[in-house]
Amino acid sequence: MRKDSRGFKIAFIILLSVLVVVCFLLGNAKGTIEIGVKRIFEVIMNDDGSTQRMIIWNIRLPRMILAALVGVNLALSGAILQGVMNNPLADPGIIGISSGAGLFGIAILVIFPQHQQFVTIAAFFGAMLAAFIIYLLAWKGGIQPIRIILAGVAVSALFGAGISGTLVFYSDRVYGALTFMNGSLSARSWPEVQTILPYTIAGIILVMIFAQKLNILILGDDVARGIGLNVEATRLSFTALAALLAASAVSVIGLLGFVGLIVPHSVRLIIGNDYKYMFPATALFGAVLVMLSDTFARTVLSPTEIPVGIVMAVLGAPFFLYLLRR
C-alpha cells in the first residue's frame, strides 16, 4: 500500500484511534495504585463505593480525558498555523500565541484570583491580542509567512517578559502560577473537562469543514487567489481558530509547549499534506502524545509527580533543533 494512497491514510487514522484507546486505558491503570483494565470497566459502570472507584472516577478518568482534549486542541492549533504560515516551525508556543494566552491567564490567577472562572475568556483575548500584534508587525503590503514567524518570536519574548514581571510583582501568589507556567494536569478534574470540551468539539467540526481551504492556501498565495480564495481573510480566520484552540488548552492546564510542533510535522511526514486526512490524524496523535507524556510524568518518580510540560520540553527541544537543521 503506497503512503500517498487513500487506503494507507485511513489505515493510519484507524491505527491512531486504537492507540488512543490503549493510552487511555494505560493512563487509568497506572499509578501509585495499579488497577487492572477489567476492574476499570467495572468501577466505571458500577458505583460500588470502593477506593478504586474514587480513584478512577474522580482522578484518573477526568485527567485522561482532559489530557486527550488538550492534546487535540494544541495539535490542531499547530497544524493550522503550520499550514497558514507554510512553515513547519510554526507552533502556538513558538510564535507567541500561547504566551499571550498565558499572560492573560496568569494575570487572572494572581491579580484577580477570585475571578478564576474568567481564565478561559482572558486567555482567548490574550491569544487574539498576540495574533493581532503579530499580524500588525508582519504586514508590509501583505503577509509573508517568514515575517509572521519572526514577529511571533518577538511577541513571544514580549509576553514572556510580561509573565515574568507579573510573577515578580505578585511573588506572594506565585505557587499556583508556577504550576500554570509548567503545564500540569495535577488536581485537574471534571470542571476542566467541561471547560475545554465545547472548544474541542467546535474546533474539530470547523477544521473538517474548512480543510479544503487550507489545502488551497498551502499551494501559495498567487495560486490561491487565482482559484478565487480570499487569502488574507482565510489566513486571519484560521489564525483566530488556532488561537481559540490554543487558548482553551492553556486556560485549563497552563503553558504546554511543543505539542503543536511535534505532532503535525510527524503526521505530515507519514501521510502528506492533505488536511482532510491530516486534521483527524493530528487530533488523534495529539491525544496519544499528551496522554502518554502525562502517564509517564505521573509514574516515573511515583509518588512524586513531574509536570507534563517538563516532559514535553524534554521531547520537544531536540525535535525543534532537528527541524531547524532540516
Second form
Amino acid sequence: MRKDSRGFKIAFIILLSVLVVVCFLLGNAKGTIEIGVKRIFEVIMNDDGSTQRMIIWNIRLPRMILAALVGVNLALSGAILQGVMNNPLADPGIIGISSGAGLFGIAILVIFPQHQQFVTIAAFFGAMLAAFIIYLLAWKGGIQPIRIILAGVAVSALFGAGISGTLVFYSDRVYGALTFMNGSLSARSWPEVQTILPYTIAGIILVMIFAQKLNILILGDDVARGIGLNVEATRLSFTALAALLAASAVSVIGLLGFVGLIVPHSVRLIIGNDYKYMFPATALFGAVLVMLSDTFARTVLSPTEIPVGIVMAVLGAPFFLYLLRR
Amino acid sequence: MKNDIIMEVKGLSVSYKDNKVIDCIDLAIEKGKIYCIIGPNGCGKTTLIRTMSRSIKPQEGHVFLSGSNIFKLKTKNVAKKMAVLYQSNATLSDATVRELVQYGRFAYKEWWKGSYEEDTKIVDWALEKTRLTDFQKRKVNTLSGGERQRAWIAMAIAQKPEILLLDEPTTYLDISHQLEIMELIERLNKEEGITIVMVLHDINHAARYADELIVMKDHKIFKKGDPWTILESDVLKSVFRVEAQITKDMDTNKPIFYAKKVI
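Please could you give me the other form, the form predicted in complex with the partner chain, since above is the form predicted alone?
Now the full complex is given, and it begins with the chain already shown.
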C-alpha cells in the first residue's frame, strides 16, 4: 500500500484505535496488584464490593481515562500550534502556553482557594496571554518561525518563574507543588475526568470540522488569503482552541511537556500533513502515549511512582534535539 | 468610450516605519487586458501588487474591485473575483497537485452546501488548462519549478477569477519554462478573458505579452502606455539608467529591448 494513500492513512488510524484499547486495558491490569482483563470487565460492570473493584473503579479506571483525555488535548493543542505558528517545534509546553495556563491556574488556587471552579477558565486566559505575547514578540510582517521559538522560550521562562515563585511563597497552600511542575496523574480521579472531558469532546469536534481551514492556512498567509480564507480570524480561533485544550490539561494534571511535540510529529512523519487525517491520528496517538507513559511511570519503580512528566521529558527532550538537527 | 474598469487604485500610499514604499499611486485596470508592471529593484512593484491583492493594508488611499473597497469586502467574495500568485510559495503542506487545485475552490464552499460535481468539473478544467492532468496525483513539493508554478496557477484559476495578479511568475525558472508560463498566462487572458496584472523583471517579456506597461520609479508610477510608446521613448533610459537599442520582432511586431550599457 502506498504510504500516502487514503487507505494507508485510514489503516493507521484504525491501528491507533486498537492501540488505545490495548493500552487502556494494560494500564488497568498493571500495578501492585495485577488484575486480568476478564476480571477488569467484570468489576467495571458490577460492583461486587471486592478490593479489585475498588482499585479499578476508584483508581485505575479514572486515571487511565484521564491520561487518555490529557493526551488527546495536549497532542491536538501541539498539532494546532504547529500549523498556526508555521513552526514544527511549537508545543504548548515549550513555547510557554502551558506555563501561562499554570501560573493563572495556580494564582486562583492560592489567592481564591474558594473558587476552584474557575481554575480552568483562569488557566485559559493565562494560555491566551502567553500566546498573545508570543505573537507580539515574534510578529514582524508575518510570523517568523525561529522568532516564535525564541519568544516562546522567553515567555515560558517568565511564566515558569512566576509559578516557581508562587509555589515557594505559598507552599503551604498548594498541594503537591512538585507534582504540578512535572505533571502527574497520581491521586487523580473522577472529578478531574469531569473537568477535562467537555473540553476534549469540544476540541475533537471543532478540529474535525475545521481541519480543512488549517490545511489552507499552512499554505502560507498570502496564499490562504488569496483563496478566500480569513487568515487573522482563523489563526485567532485556532490559537484560542489550542490554548483551551492545553489549559484544561494543565488545570487537571499540571505541566506535562513534549506530548504536543512528539505526537503530531511522529504522526506527520507517518501519514503526512493533511490535517483531516492528522487530527484523528494525533488525538489517538496522544492518548496512547500518555496512557503508556503513565503506566510505565506507575509500575517501573513500584511501589514508588514517578511523575509521568519525567517520563515524558526523558522521551521528549532527545526528540526535540533530533528535530532541531534535522 | 472607455472600457469597463475592473480594478482601481486611488491615492494609495504604503510606508514601512518612516519609509514610503508606495507614494500616492492612482491606477485603473481595464477588463480583459494584460498589464505588466516593470521598474528597477526597490521601486515598489511588489508592494503595489501585494496591496492591490489586500495582503498589505495601505496607510492612505483605496483599492476598488469592481467598484467596491477591497478591504471592506468579505475576503471570500474577493477570492471569487480575484486570484493572486505570489513570488515565494514555500509551504509546509504536502498536498498533491489535485488537492492544491481543490483548495482553490475554498471560497465557494460553505459549511454544507457547494456542489461537488461543479467543483470537480472546474478542478479538471484548471488541471487541463495548465497541462497538469497527468501530474494531479503527484505531491506539489516533488515537482520541478515550472510544474510547481503551473500548479499554483491552476489553483488560482480554479477560483474562477475575473482578474489574476501575479508577482514575478517566471523568476527562478529557466527560459523554456519562462515561456511556457508566459504563454499559459496569455492563453488564460485570450481564451478565458481573465484580466492580468503582473510584475515582471524581463522587459522583453513584458513588451511582448502586455497590452499596457506600467513603469514604476521611486515608489510612483512613472508612465503607463502600450509597449511601443514606452520602449521607444526615453522612459526606460531614465528609469533603468541604461543605453538601449530598440528593434522590432518580425513575428509579433512587438518591440525588443537590448540594453547596451549603463549610463
